[in-house]
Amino acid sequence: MNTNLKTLLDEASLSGYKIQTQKTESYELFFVHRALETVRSTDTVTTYVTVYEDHDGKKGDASFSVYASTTDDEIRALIASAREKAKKIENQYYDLPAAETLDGAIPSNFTEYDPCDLASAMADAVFDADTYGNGSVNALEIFINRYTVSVVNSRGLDKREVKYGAVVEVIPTWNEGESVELYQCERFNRFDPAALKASVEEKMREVRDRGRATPPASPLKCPVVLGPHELASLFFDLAGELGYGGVYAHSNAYSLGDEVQKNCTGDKLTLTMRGSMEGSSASALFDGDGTTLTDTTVIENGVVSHYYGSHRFAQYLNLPATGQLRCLEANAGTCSRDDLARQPYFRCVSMSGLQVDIFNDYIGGEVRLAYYCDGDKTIPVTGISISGKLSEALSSLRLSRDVTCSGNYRGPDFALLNGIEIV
């Protein structure tokens, strides 16, 4: 942060201000096949200033960026311009978070490694899974980041945290007749070489099967199984309807006490929004306003139990400020893999993106690769879509006993849904 920035803001006699700073130290590797093409190390700082202006019982705000090269005179001009813009904004009045201090860190085993050694170990784990004659890792990019994040405001709030995150992007390719490829992105802040290798091995098998898959010979009628990526998308969509901002704007699909799973015949769903989870690079101690993050269960046993959200909208609704929570945990269920194998099922592996429309009671999407298990054999299929009523899918939901952690999601490894059409 520019050492004079806070002084210049104080001198401007503003109604309020907030300074958000993120320093990112990264170490990056770029491979084409197994050949290391580029090694890059960066050290960047981004600083955003928000100016608040109270007027006519309202609160306005405007933001600008500050760089290391920005002079004091330029900062003064930016402050004056932002102040004029803020005077034109008429948000309902609210107070900024007040005097809190914190200097913390998110636990990560990245601290046990030199960044160069850690990146090399991640590359080794990926290439250890590259053992197929007709398949290969076509491209690999590894980003290891150390973030130092701070929020300071005019009411004495001063918080800082250090956290880590890795992004490993892999493109596995299969060449057996027509060449096909899939994309895999792993995000984590705890390195487990065996887990990374296993994940890439699974994707290598999937790209092999994607090349061999064909459209089903006849219409399929059986339960649909979603994996952790699609479940995370579904559950975040449900939880997103319970944010303070949507409640304040009356745009939320669900309200407190609503049954998300009406006439439930499957496993009751419990969703908890969390500030941090072990292994997740989305973990944080506070949000962009400096609000301390408070874990909140938003759906409990299929019923909406709480809302969650920012300091500002918490004041509007007269509810506790939980902060903007970025991690989600879902409860395990009762469905085992043996239970799954007792009936035919259609397991989605790669989708163009799960589509969920809560207001129109829809769930579906294009399926690029799936496995149809008929009780005797497993057949890779492609060229199909799924479509159904969200309410029926949620009511019949069977959650796996096994739990996995993927990105900012921890929950069932799979879920079985009835009433979904395979077309």
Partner chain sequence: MAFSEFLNSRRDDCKALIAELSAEFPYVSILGNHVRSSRIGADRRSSVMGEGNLSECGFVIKMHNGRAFFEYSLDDVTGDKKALASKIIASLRVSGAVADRMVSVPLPEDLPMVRSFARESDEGTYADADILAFCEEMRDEILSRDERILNCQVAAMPFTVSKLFLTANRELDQYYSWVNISTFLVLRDGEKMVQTYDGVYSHLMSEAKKAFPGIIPGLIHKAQRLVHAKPIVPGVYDVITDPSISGLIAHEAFGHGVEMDQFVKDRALAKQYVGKYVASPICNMRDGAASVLSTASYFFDDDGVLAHDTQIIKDGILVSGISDLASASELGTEPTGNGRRESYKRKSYARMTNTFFEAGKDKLEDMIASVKHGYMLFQTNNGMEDPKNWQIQCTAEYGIEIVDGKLTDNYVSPVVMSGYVPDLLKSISMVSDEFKIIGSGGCGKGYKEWVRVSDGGPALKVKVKLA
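For comparison with the form predicted alone, provide the form predicted together with its partner chain.
What comes next is one chain alone, with no partners or other molecules.
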């Protein structure tokens, strides 16, 4: 942080201020097939200042950016302009977070590597899985990021944390007959070469199967199975309706005490929003206001149990400030792989994107690769869509016993849903 910025803000005798800074250092590799096409590196700082003005029992705020090149005179002018704007804003009064200090870090084994060597090791792990004659990795992008994040406010709050994160985007392709591809994106802050290689190997097998997949010869009627990627999407959509901001604005679909799974015939769902999760690059110690993150169970046994959200809206609703939580954990269920194998099912492996519309009670999407098991043999299927009522799907939800971690999600490895049409 520009130390002079804090001095200039202190001198301005404002009702309050907040300075958010993020320094990003990255090292990036871009491959076309197995060839390195572009090498990138970045070293940038983003600084946002929010100015607060209390007036007439209300609180107003206005924000502006400060760049490395912004002069002291320019900062003074920006502060004065923001103060005048803040006087025009008449939001319900709230206090800024109180004095608290922290200098922390999210654990990561990236600290053991030079970024250049780490990116190279990740590339090796991916290409080690590229061993098929008819298949290959057509494109690979690797991003290694180191973030230094800080929040300082006028009440004496001063927090800083260092976080790491990698994004590895892989495009596995299969060229047996019609050439086909799938999309894979891994996000993590703990590098495990064997796990990355295994994950790409699994995607290579799936893309091979997409190449062999055909649309079903006759209509399919059986339970639909979703994997961790789609389950994460569904559960984040449900939890997204329980944020303090949405509750305050009256735009939330669910309220405390609502049954998310009415007349439940499957496993009751419990969702917990978490501040950090081992291996997840979404992990953080505090949010953009500097509020310490507090894990919060938002749905317990199928019933909305708590909301969660920022310091400001927590005060409006007279609820505890949990901070903005970006990781999600879902409970395991009762369905084993053996249970699954005893019945016909349609297991979606790759979708264009799960479409969930809570307001219109809809769940569906286009399926690029699925496996249909008729109770005996399993065949790959493509060129098909699923659609159904979200409420019916949730009520019939059977969650797997096995739990997996993927990005900022930890929860069932699969879930079985009834009442979904396969068209």
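In this text, rigid core is short for the largest set of C-alphas that superpose within 1.5 Å between two forms. Everything numeric here is computed off the predicted structure, so don't read it as measured data. Positions refer to the first chain, counted from 1.
Here Thr38 counts as shifted, since its C-alpha moves by at least 2 Å between these two forms after the core is aligned.
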